[in-house]
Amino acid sequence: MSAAREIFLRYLAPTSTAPLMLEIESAEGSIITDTSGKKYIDLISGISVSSLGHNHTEIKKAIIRQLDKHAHVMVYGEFIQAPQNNLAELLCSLLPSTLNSCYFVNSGTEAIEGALKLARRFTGRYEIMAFRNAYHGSTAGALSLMSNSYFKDAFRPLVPGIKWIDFGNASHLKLITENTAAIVTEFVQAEAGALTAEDSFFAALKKRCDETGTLLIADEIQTGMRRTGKLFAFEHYGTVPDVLVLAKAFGGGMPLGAFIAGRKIMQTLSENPPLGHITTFGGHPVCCAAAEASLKIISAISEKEIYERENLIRQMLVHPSIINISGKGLLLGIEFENTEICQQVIKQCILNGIITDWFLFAPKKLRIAPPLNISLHEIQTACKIILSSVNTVTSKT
């Protein structure tokens, strides 16, 4: 075992008893790089955070650029500082006018509980609605909201008053009702395996919000900053939310969430009590500086380069093994017979030197999630190596 090994094993806290354990030494666009000099195509951006690749050149110059100027200077909302004005008002000028006022801090998690508490203390109430299979971080809020007790159990007691319906099922929105403060919804759900609903699905859920006044979250940590196609998912399909909750690929590589609702809404937050919701490191200089660079590249991306590389791996990824491709943009999920062939591929995939992974519900697909601009030509490379895995694995069984 290597000395660098020992060290991750002694004395940093695992999340699981089977990390990949790759050790890396560097990484740039899509290639990553470990210290043997052995070079991965990287498939899942960190999970949709590294959307413009690794070691980009322009995030990179602003992080210097702010670097010398200031870091951390005070607790967020006392100070004005250049790189959070510069986000905000780049940030809400690509959103509909209702979602005109940001909240940033530190990561997903934390953007679904503070929009969570700006729920309950916008509308005085108390239920909380959320999906069956979706994932919207592991904290105790943001965990309340998860179906599958496996993965909660061991934490209880966690937060009360959140109810489930099916993601997709219109008949279950009547459960929506004048008690619920707010339901939360991704457009597609990820953790379930890149699953999508029909356009009339969400125009019907809308339109229940507006009925019970009941605010409509819109959990686009992974499928924002054009992760599907669109900036945001929700424009696939029309339909605007009341709360937008943001992190992963929005940080540009750093740190950072934010949850954005309109004006009146968010105000709330900040009387009776004042500091209703307080962070010290959210909206860090060094972050935003590397969001806004982000999003400005990001958003100049046409939908055709998304979908030109989506249909380049749909084309490619043909094979007796594979059941299905789901998903939209470049978030994927391609589906085999069983959890055990996925799980097989994924580990042949990275002996072969690429980095992909599963869906926490959904085990049976393999997830592809690559930077954004990931070359055509690492695309095929890619997909033929997953291929050869595919071949690989089921030739064995």
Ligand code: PMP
Second form
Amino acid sequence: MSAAREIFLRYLAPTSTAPLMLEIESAEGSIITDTSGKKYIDLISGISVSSLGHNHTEIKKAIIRQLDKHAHVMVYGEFIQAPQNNLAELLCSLLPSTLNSCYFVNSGTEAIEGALKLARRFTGRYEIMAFRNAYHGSTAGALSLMSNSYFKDAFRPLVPGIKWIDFGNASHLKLITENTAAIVTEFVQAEAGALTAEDSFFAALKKRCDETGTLLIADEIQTGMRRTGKLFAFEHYGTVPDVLVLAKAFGGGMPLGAFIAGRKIMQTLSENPPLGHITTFGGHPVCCAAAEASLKIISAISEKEIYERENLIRQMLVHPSIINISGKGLLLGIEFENTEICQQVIKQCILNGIITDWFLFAPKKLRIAPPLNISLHEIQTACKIILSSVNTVTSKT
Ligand code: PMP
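Could I see the form predicted in complex with this ligand next, after the form predicted on its own?
First the chain shown before, then all remaining chains and molecules of the complex.
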């Protein structure tokens, strides 16, 4: 075992008993290189983070420019810092006019926590609803939104007052009532296996929220930043959420999250009590500088480029063992007959130089969420390798 592996296993806290343990040397574009010099095509972008590929020149320049001026100077919300101002102004210019106040935090789960607190504070209600099989984060509030008891029972008691309904099932929407502060949704359920719902579902959801005075919170942590083709997935459905939650690709590879709402709603976190939500590092200037550079580039990518890549993947990944491809844009779930085949294919892909994985609640689906600017040639190479990996696995079983 290499010295690096020994240190990793000895000193770094594990998250599972079977980490991938690739020893990373460098990463550029869609290619990750390990310390032995082996190259991998990255089909998952660090789980929907590196959407412009690794080591992007413009993002790197923005980081260095900001570091030369200053890094942390004060907790969030006190000093005027140009990178936060610039990012908030650009983001709001790309959003519907009702989403005009940005609260910057450090991660996805924190952004969800902030959105939940905001909904309770604004509505004065405590009940929150979420959809079954969604993942919204690992801190206590966000974990409480998870319907899957296997991953949360060991950590009870969690936040009370959470109810679940089925994603895409319009008949469940009547369970949203005048007691519901907010319902948290994704527009493509990522960890459920890149699941989509009927177009009409989201309009019905928003209508029910408006009838009951319930805030619609959109978790676009995975689906935002053009991952599904549109800059934000809610744009596919003409449904504007009351609170938008971003993280992952939003930071351009740096840790940054945000929840965005209308000024009137957001204002409530600053009064009665003041300091209703505070964070030391939220909106770190270096992260905001990276995010602004990244957002400028991502917002200029055409939807067409994403669908061209999606179509190529859908056309190429045809195999008797692939029973379905779910998802939208470059958030795709390749479904196999069973978990065993999928897990074997993922292992074989990594051996063959393709980085992929499965979804938390869909272990029989292989995840495809590459950098948005992956070349068509890289996609062709990756799909050929996936197909040959499937052949290797299925010829053994
Ligand atoms: N929501 C969704 C949809 C996610 O995919 C994730 C992360 N996988 C989160 C929330 C939590 O984000 P973070 O890991 O940055 O806390």
